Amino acid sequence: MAITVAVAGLGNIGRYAIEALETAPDCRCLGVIRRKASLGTDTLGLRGVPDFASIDDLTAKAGRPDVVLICGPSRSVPEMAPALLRQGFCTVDSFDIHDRMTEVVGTLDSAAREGQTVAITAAGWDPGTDSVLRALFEAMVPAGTSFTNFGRGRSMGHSVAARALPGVADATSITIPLGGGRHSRLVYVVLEEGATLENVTATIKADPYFAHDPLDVRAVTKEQLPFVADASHGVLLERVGASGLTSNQHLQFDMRINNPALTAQIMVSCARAAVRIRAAGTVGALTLIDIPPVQLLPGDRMANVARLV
């Protein structure tokens, strides 16, 4: 029987989530939850999937989903996810504010236990699958140093954060790796009328998303922004250290990807895992390092063991 899924939000990740659900052999998208004013627009992005103004409307007209994919900004997750969890829905989100992770896991865990359901949070590629690789690297090389080098590419979380700031009509944030796990941020902004680049730069620099990295803010027109808003991204993970008493172990993982497409695919895989975990009698909030990888894959467990182990 197909896993039924609702998509909350039709931004960058929401559009790709619909596509990922369309190709998943064991999932079916019941509909998209959007702002009432947006209903009926962007039919190309909806790909024939109906849209609704609330989870209640969706449930009444399309049925109750097994999982809700929260595809809005990270800062909306701590408010949106608990409300859904308390109603008994499993949720999956790609919350990406690293220094708030334990706080958000705790908040979602409490709500999930109240609703007797499962939340999978930070279900993107970083945090997310990169977190799993960092954990595996430490298991392989317990004593050592790991470096996570992002980019060059567009950070969705940083872009959304910049767009929400006063004086910014639109923005794209590009992550530039400096090596050794250090990064700089290049933010292209379309200024609101009356806003100055100096004031907007100071506001962006003060935001927690940007406060810890070198920052370059450049003003562009709304016509120029699409030409610098490339969705490509990537990561180079490295760990150098020792396995037991043997040193000079060097591990690497390198990928170049379309950022929202990969994030959405991981969320759909986690929807599958959430349903299986709940069916096994476990409730609460989990991250990807808590989940056996086989739970993310379609098909029979032993068939996947035979194929992959």
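Computed from a prediction, not measured in an experiment: that's the story for all the values here. Rigid core (definition): largest C-alpha set, two forms, superposition within 1.5 Å. Numbering follows the first chain given and starts at 1. Compared with the form predicted together with another copy of the chain:
The rotation of the smaller rigid part against the larger one between the two forms comes to 14 degrees.
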The other form holds:
There are 2 protein chains.
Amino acid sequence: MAITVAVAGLGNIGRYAIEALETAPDCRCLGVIRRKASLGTDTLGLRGVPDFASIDDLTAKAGRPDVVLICGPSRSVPEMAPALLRQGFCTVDSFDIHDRMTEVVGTLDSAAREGQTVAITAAGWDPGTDSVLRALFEAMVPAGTSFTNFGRGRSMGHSVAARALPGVADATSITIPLGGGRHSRLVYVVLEEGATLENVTATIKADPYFAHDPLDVRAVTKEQLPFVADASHGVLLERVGASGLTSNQHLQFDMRINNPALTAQIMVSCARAAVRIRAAGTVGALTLIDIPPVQLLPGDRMANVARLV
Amino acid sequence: MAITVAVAGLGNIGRYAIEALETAPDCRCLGVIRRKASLGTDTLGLRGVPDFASIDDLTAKAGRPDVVLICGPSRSVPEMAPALLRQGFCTVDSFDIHDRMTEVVGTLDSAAREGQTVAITAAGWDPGTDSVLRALFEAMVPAGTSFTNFGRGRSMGHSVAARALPGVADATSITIPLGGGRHSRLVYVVLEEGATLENVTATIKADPYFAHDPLDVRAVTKEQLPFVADASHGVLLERVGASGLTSNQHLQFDMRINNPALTAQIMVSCARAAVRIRAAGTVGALTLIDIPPVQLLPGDRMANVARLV
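Cool, the form predicted on its own is there; where's the form predicted together with another copy of the chain?
What follows is the whole complex; the chain from before opens it.
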């Protein structure tokens, strides 16, 4: 019996989530929830999947989904997930605002317990699978230093932050690793009429998102912007230290990926885990470090143990 | 309250396990179980830890341990673990004979359920943490090819297999990666009196452990052998494939380590997980892909979520 999934939001991650669900052998996408619904199933990115204006509408017309993937912006997660959880749906999101992580886990945990269901939050690659690697690296090498080096690639968070600043019509922010977990920011801006590059640079430099890193701001036209903004990204996660009393243990994870495609795939793998974990009698909010890795994979546990262990 | 641990066996892994327990903030090593016990706590490798001839002797004199780390050879695990599990101890082992994996998980699972306790098996780096990475890589990139490239380093399994062959007084087998998950074997042998390198090479080549890989056998003296046999090892784990319908996703894990030090550290991290999992009401045999990564780390779950996610 397939796991039934609804996709909430048809931005970048929502479109890739539809594709990831199409390739998952044990999942079925019932539909997309978005404000501008009923434009027909041939709308760009829908790939034949029907769209609906609300979860109630989707449930009434396409059936009740086991899981809702929350594919809107991070700040929409704590607004959207609790109501779905209280109605008993599992939710999966890729919430990534680090300072609010424990608060959001707490909020989702209460709602999930009320609805007797499971929320998996921060289910992207960072936070998400990188968090699993950081945990695993510490279990292997407890004494030492880890560095998470992002990029080169576009940071969605920094791009959104730059776009919201006065004088900026549009922007894309590229993260460039400097080593040792430090980064510089290269921000391409489309200036609003009357704004100067000098003033906009000062405004960006003063923003808490950018204040602590070396910054390079360049003005481009609206037409040029798409040519510097694509979905390529990566990370280099390093840990050097000691296992027990033995030093010189070197661990390194290096990844080069399409950013929203990976995020959406991880969310779909977590949809599977959420349904299984709930079926086994656990309720509440979990992050990827709380989940047995085998639960993320299709197929029988013992077959996966035989194949992967 | 510290987790109390007994170390069964004082070979390479046992010695490093004592060191890893010494550095674990939440564990206490009650003693070592070994056949030649009572040589005094100043014996090489004991680091002041008392040794005992049996688990009963250790329990009577040093207290009942929560967990027994089985640090003998792999083949001793299915002989030794079930009796300990039936007595209600948690066990952790680094069993690594791939063909017997599901059989051993089954045997340990029955015994653990009888004793209402938890066994964590295959808790080394391969099988073990590499298994977690293989599972995670598939959850991120479901369509594609993974390669596990071992080495350069000494394979304990191949060294033991070579040592057991006729004409071989002693041996050490080095694994050299050839790419694409393939390996060649470089075997240094100390010949028994009357044996020839030609005959011994043919015997090794015919052994199932060596039959499928390019082989290079070199004769050394008893005195020379220690100079080609050390504990350095490593792995390069690669996966290239697609997340959903998006190709060109590249993942890579590269590690350079002291082999028994890492194995022992992972076993100690699993001792902690075993006790927690049992306390939460689960019994049975688990592998590393069955364990939430956060359970491997000391400290409070939410503090680790806040720090690592």
